[in-house]
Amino acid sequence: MMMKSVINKSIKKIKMKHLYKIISCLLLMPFIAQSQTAIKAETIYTISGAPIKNGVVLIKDGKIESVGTAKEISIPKNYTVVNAKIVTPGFVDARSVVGLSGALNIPTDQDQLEKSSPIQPELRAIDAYNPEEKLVAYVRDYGVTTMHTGHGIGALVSGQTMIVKTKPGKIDAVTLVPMEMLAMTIGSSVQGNFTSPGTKAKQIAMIRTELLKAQGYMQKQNDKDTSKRPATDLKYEALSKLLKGEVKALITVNSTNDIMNAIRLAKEFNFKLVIDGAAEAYKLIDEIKSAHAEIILHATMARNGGDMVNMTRESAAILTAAGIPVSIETGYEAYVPKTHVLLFEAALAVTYGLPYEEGLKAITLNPAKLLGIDKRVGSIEKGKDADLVLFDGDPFEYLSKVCKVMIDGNWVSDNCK
């Protein structure tokens, strides 16, 4: 009797934790039903194509499954369906520092420039990037979605930059590219900041003598003798990699000479050239394109002086006119709250003659293809990262309203801001 008894508990327990089991698996039903989601649009902008009217986009397990016209698509009976006016991709920042400069504006939380020397290119932005930051959740709210953030403008190279999603979660988890690009800077907010160099000619000697030093240690660790290899640097393992290509120069300059001096360093040491502010490309339009340079445009909303005194509104349009492909920035904001809304940069610029569409453009498909992350990100196609933007109306109209924003598949906004 007592056997039995055993046998009918032991039983019992099997069919038990199988019932968990099954009351488990339907109690997550309802959350992987909305994990497959259905957005229909009155137009939505997939940026690689033409816009579609009266369209249709499934996502499932955070990528988009298809995105077509009503009546070419039929949404499944258990996906959640979600209307909207308009629909773009996630939009992709080319430049920030948001993460490593928070909302505060104290030193606590502005991470961004180290001043203990001006050329620093071992320094990880991965390092200091905050993704609890609340100025993440600020831009985020605004409809971007990726970012390329890390060290600032003000050094000759201040540090490492890094491509991050703006969705909730661990460092992990929302970071695509660790090490993306070298941040540097020729100009006068170089000499604000150090002692020396003090004269743009200082600038340029220093960056030079920095990356013939990188020359040499390559060919160090090269040698065949290992005995004769020095010891690992981080300084010119980092400066290595952008002398091997395997990293560009994101460099900050302005004025027509800073943006020329970019340019002859370039050629010299053979490195992948960003351009990045670029007040006065506008005038340099053959010289850029023969230098084979990418262009990070500064905000439009940037302010005239300094380095910056000649800029225009107009040079987005311009540029783009003369065939070199915009990406805008929001780049780093000295006032609080410490960031431009990307998407409001985007709309002057439109205002200021840049096409419409090739304003969508510049903040979601042109900065996903210079940051090499196209594959995943910057228009809405199948097979690419579930992220997405929502309006109650024109994005460009200042009275619309970002009411939902989609990273990986999952709604992380959705208030109508």
The other form holds:
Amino acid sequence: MMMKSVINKSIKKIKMKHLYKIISCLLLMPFIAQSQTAIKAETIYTISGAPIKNGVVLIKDGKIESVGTAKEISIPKNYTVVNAKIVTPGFVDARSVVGLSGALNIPTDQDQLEKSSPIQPELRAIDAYNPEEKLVAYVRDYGVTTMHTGHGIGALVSGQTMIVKTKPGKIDAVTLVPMEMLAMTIGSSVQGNFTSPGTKAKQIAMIRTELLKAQGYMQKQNDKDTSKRPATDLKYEALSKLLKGEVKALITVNSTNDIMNAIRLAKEFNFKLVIDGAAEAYKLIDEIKSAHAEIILHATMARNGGDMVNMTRESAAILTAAGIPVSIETGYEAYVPKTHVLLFEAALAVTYGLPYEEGLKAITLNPAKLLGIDKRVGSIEKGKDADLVLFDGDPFEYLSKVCKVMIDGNWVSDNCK
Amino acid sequence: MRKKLFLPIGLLLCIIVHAQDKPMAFKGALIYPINGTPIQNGTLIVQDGKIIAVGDANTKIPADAIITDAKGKVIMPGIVDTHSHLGGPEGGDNSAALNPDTRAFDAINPTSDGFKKALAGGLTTLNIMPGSGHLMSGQTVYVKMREAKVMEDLIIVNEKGVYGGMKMANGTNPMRGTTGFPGTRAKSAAMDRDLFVKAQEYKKKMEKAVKDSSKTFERDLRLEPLVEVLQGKRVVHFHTHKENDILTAIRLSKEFGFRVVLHHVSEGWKVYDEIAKAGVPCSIIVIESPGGKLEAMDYSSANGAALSNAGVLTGFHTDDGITDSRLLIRAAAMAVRAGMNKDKALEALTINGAKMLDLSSRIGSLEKGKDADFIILSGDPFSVYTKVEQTWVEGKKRYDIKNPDDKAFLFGGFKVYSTEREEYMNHDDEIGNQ
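Now show the form predicted in complex with the partner chain, given that the preceding structure was the form predicted alone.
Now the full complex is given, and it begins with the chain already shown.
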């Protein structure tokens, strides 16, 4: 409340910039000592189980020590007690470019797309991610604690992705998975960024050519005659990881024929496929199921233009009802606004027919599973990272606020935004 | 000249409206009339495109009225979007930075799917702006979301006898650095001032010619609309973000005495006192996150709160396709989340926009004699779970969520927005498609 009144006053007199400095100083203080915390809440959405009414979460050494009803759990004396109306797990953004694509939107802070060549799987996200980017703190204030970010859309293979915690800190300290997937795009946007490919067929031909070369590279690497083994090639090293199944292909495809192109490629080269964007996935339920492809769905409020002209805000509801788990993303925005807010995208999906708790799942446990990090994040369970979001009301309501955010047991946001 | 053009249009509208409809009564809703306190269990009666009564449960309903039970619903005026780009308004091209002669009217596709999107969002009146990327992108057009075949079906002539404003912009937006375009802020203002000085001289000549029929003068399409601006008939809608640019726009309006509405106003929270003192209205945008361009880095969702608390006439806009016409009510809710008073946010969605377009005698509140532009909501306007169920324009139901064809425009879907791809491409320079 005190913080709130400071903010209100500042709108009248103080310049906001200075205020941010003050707030960040205040926020940094708790990082020095990791406290044991007990959170009491009217409702705890654990996600892994049924919601707990009148519940308690105990946090010790950055992990969830226990969770249950107030009757089941007695709060040890030395724990700091915090009250909340609603508690959810920290949100997991299934696909973002925050940290590579900066808010300034000038060439020096746009690192999500290298246009020198349409296929560059060797580009690592960890070499580009900026944990101090303004938008990292911005999305954290709205509950995003884990983010799958990295190279953007617009190239056949734009580079690698990574998983970070949004907590303040140097890159190594905040990185959860340094190489998560290969970011790929098939669609009209690629043709706008390169002189070739200039057609859809050429896009597929170019990807197939490189994947065939990668197959050859892998074979030669196993040659008994070591002199015949190829010199290390960063591009084919990265593509080999895809072909060996060590990483998944994150292919941004929206139109029906581009989604089918991605499925066909995955089948031909036997790689793990995540369909990203997926605007027309609702037309291809059977095909997606039989291909065992996973779905990262575009922001509910994405613009219905270009390849996404046929998107529907019912997609999350339709796919979920068909038994395809959905993870919602904020994705990529080229202009204003520079990023979506994950919580708001899930909220809208719920108003357009996605069941309430599925809406929460789509930004917590579903993406955690898809990203292979569900042992650590995505639900409120004993032993998992203490990444939590505290609300003063229904998380999805316009007028509810995200009051506190915790990452690894530390309060990282206290803004009631 | 312009007035003569309007005569047949006015007649046409009269003919459409005067086909003596039966009165329609909507009973039982919570009514936000905007000009007064909310009415529980209220009654709204409309006939022949106009509101004939608004009141409580005791309001007398004509015997022949068609009665709709609206219990549990919320009724409020149709939403006014003070800045939209729906329909492909284009405007000036790359040849010049100042394009007072180009009219959005000449470019818009009156059958655009975008207007269905607006109806699904409860929007009934739009100010469609040409541009952007010019100091002056051209003449804007005020439209009602009526059923339309041609542009004449859409336009609405305001209290000043015009059906649009003049779009201007400053800051980095017009600074293209190419021939004919400014490279600095000072040059931008100098080019604006130069044109307005010419318009002042032209206005004098025109007034002389009106008084003395022996005096002839050559018509100048570039200066004619600026005379309307100088006369206070045509409002300048001024795209501006940063503190210094906001103050420059105000300074220009004072120097030449034109009426201005500031648009976007990302840094309004820094200079609301100055804006309030100048008595200049603000049409603000609510976006998901700051940045995306340098001028929006200091954007704050508390702009609505800061400006309206300072007494500035504040409205909202979509700038569609920057934000979505289906979500303008949500934008107001987000402003409330950031501290804006609820009543003021409702006014900002309706009557304040109407005032900015000189249309408040016809639209913006539910009052006897005003146009029957209203929306029926499933619940609280500021709840995420609330939907616009019906949108009425001049007594005609233009959107009904129960109609699957209409509902599709809320959700989207395969080939629902058939003209959207084309219009999106027109905005490619701004929205991008990396």
